[in-house]
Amino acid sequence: MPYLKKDAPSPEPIDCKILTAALDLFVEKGYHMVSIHEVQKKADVSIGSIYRHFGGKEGIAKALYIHILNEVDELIDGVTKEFDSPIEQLEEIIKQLFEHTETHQQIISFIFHAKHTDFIPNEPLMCDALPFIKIREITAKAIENGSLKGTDTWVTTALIFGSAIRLIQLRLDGIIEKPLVNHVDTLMSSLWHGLKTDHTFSQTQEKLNSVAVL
């Protein structure tokens, strides 16, 4: 089973083996180019077990989509518990997504590269899924407490995470050669320069300067 924060159980249950195999194949070849028999062969299970657990290829894709969204949701919940301020939470979410782009490439690719509406049209759009609702709520809190400029939460969230997601896509495509964690500071500096209120931005600069001195 593809997890972000924990190891898959051993031995891996049949349904987990199917989802792990499907994730690899969907990312490598694209959903429409993968047959149910390829999933069966890679997972080393019977065709019957696939239909019993998921009902077919679309059922696998839907289960995988829900599972991976839950993984992202748990990541966000962990960040909000660990960090107090909305700005710190937004930074940490981006940082962890960048880190997982290196360590869990298939999961990140399925989230940010796949066109889910092409093969699971009845599921909500990614931007309407719970993890991304929570991200917008964090952004809204940053606007409300005066840390960020703006009046439209959708626009501000898109400005922050649109840049991060595009960098992830370029890294997955091999266009960006170095791990994205090397570019976190540059991205954050550019984003906050335009989006933070003057008072908050000055505080951030003072903090960075004090760290540099140390």
Second form
Protein chains: 2
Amino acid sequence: MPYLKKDAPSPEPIDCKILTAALDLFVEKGYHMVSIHEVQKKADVSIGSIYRHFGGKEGIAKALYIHILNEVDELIDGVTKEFDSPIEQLEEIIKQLFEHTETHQQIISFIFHAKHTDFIPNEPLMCDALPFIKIREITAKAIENGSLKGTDTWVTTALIFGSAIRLIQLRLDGIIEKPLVNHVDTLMSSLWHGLKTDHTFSQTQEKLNSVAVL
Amino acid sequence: MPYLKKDAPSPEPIDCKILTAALDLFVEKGYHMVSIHEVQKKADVSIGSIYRHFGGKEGIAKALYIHILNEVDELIDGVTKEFDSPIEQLEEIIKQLFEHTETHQQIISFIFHAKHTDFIPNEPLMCDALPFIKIREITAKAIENGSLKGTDTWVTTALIFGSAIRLIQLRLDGIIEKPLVNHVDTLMSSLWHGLKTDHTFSQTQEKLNSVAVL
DNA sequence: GTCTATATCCAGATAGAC
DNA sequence: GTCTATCTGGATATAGAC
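Target state, the form predicted together with the DNA; input state, the form predicted on its own:
Below is the entire complex, every chain and molecule, led by the chain shown above.
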């Protein structure tokens, strides 16, 4: 998940400058507290350019939103290619999100700490966007193949990612002081303890050579 | 948790009218998309009155915020009086929040589905408000008396309420179709399965006459 | 395509009568 | 304490030169 394609050959660096500036400002002050002039100033371009490229403030937000969802999508795809079992995939996704919370704060903040419907109406809810559909499909597979309990994919996914996202938010707010990597084991152990089927769970436990639970 | 004190003898019904109208509009359109004139119109009072009582739009939001936090605080107090063990208290708080998601949608939405820092800056984060401090104190007690695993109160509380809040949000968005009461058992069972100490957990299981887990 | 200068609009806030 | 009429600032958006 490169940071706004800065690693890419960037055929159109102007868009990137504007999007980067906007992301910074939106995250810092909130979309509605940022004027288009501020973006213009920070990106060091003219108002005219912004309107030419994005058609206005909402256009910037929309482009940013789509762009960042693409980055997340790439993250998901990377993980699913690297790991085979749905459980491992879910775990790795959370781990990588935790890492990105440290290294790509702005992006994570924009995704998990903003209320998009407040400034991009008429856009489908974020949980209906491609990467999040893919996440639920992974959960569904885990339920199907009998490694996770549960019947409702939405609910099970909410149980897993609700905790993770809340931790991310607390970390972004500076309330959790250490990087979330320090808490990933606690999180995953309680999650799997509560959600894995007994069969799968005891398998994992054996693998870990841990003492039996009961 | 009476709905904006409508049950109370209401010595000053005007404030209530304004706050109720504002709550409706803020939840529906988002704070920044609501003009003070809309509130004025919906509450059927004059601009002057609003400025007299609240000093402006942000004043309304602040008053609403404080008012609603008070309601939540009363909910917490009610629960702690009714139940003795921290575990039961946490469970009951979640149950009541789920019920309120159906019966007091606006209030729950305002608390759990808005980004307050976007419109009430300089206010301490919501998780530092009294009712949420109390919730963490309950968690802390549960850890102390050995019924919950975990060392960090923030993290354990995030694990518990992260999932619950995510479910609430999905319900408010209409994505989860049935009232959350239908999912409360699933939630609590995975949570406690993952977070209760083995000792406490097996005790509960015995009480429930359920078959042994392993 | 990029820029500056300008137009338009409307939200937030105030003044002052009643 | 409540109201209406009014002011003002600033944000979005446009026009038109380069």
